[in-house]
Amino acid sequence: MLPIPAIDFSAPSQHAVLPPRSRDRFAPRLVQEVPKGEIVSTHDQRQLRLRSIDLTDVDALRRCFVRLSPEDIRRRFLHAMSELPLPMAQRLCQIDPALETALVLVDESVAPAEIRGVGRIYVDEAADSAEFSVLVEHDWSRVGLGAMLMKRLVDDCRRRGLAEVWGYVLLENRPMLELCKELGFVRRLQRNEPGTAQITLKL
């Protein structure tokens, strides 16, 4: 009868794959997410965070919307409106990235988070240019989030490829005017829309 060889058990094989200890195999897996957008800062250290505008957003745009002077919304949107339908709010946080952007700058130091400001361009592919609309929360203006959002508009549109960026502006809002023609936009009076005038950037 051959002598059964002595097998050492204190080293384990070269090719011995050992099992995870149980801790290690029955522990949750932690897994860490990382947040949308970046973190901004105003003039006065109050911080936001920048990012896209999603569906998650509909809420949040309707009570932005609600905080809005008459005075505010005529700027924004040309025209009085009392409310923001549910319908066009949906709408304006489903957006086409090919043909657009909206950005938001959220306040997460409330709950629920709350949209201080919205930024967004519409592309015309036919006219290589984009108009954009610029919108920001009274209680958050001059503290220098709309030159924010607008100086990400427009590097949007240049990684576009685009010839130009244009939006109209009421002439009694003269902190948009003044923005623009900070960062190079040219003025043209609206003949047919009084107190109207239509700002452009070429790219």
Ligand SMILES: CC(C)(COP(=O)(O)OP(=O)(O)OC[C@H]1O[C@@H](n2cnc3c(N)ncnc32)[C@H](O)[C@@H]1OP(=O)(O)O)[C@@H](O)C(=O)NCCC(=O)NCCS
Given for the second form:
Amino acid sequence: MLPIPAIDFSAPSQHAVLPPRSRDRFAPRLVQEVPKGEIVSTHDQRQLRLRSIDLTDVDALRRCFVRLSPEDIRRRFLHAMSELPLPMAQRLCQIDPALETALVLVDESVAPAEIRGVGRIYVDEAADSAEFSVLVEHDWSRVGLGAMLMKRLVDDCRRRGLAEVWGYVLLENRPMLELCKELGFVRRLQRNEPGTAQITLKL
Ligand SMILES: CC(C)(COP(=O)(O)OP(=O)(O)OC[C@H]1O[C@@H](n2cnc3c(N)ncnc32)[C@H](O)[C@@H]1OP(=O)(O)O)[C@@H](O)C(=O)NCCC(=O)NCCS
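Okay, that one was the form predicted on its own. Can I see the form predicted in complex with the ligand too?
To see the whole picture, the full complex is given below, headed by that same chain.
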């Protein structure tokens, strides 16, 4: 009888394909984050990232607020505010996409990245319309960003199938009134809010 050869189980087989060790199989994968949004250019060729706002923007939004003049704050919020409280910043960064769109223009040429502009709409489903607001940091004004944000918001309202988009603008706010006129908005005086106009675009 032929002797049975001994098998050495500790020696690596040249043919066997072993499954990866469990510590490799279950290790967290390093997912490379794909930047969201798109790169847009100002009229003077500065570049910014245009994307939806999210909760990572809370600190940058509060820093942006600190750089605003009291006049810009009053024109955007229609009253004076000395700071953007944390809960309000968190609320502004956490949107309900069914009813809101909020776009930020992010300057990634600095560290940390800074928000230079914000545009948002709130949908009123019952009225089949949305209220807009827009803001551009002073050092970045007059280079097309306000118009860019407004056009994106109007497009978004059209995609949502809304009948109109509107906003309150102070009558002294000539830049915004001019911008809205160029985009085809019409102005209605507010009898109960002297000094304020309602600016509307039928879609
Ligand atoms: C109003 C505001 C959004 C304009 O943003 P912006 O980025 O400077 O605007 P743009 O560069 O896109 O300008 C678009 C048009 O707006 C008008 N405009 C803008 N700034 C103006 C100014 N200072 N004077 C007159 N018209 C002006 C012009 O018609 C301009 O077109 P043009 O440059 O071809 O002449 C910005 O000044 C702002 O954030 N203001 C404070 C907040 C606010 O008022 N929000 C609106 C109420 S929600």
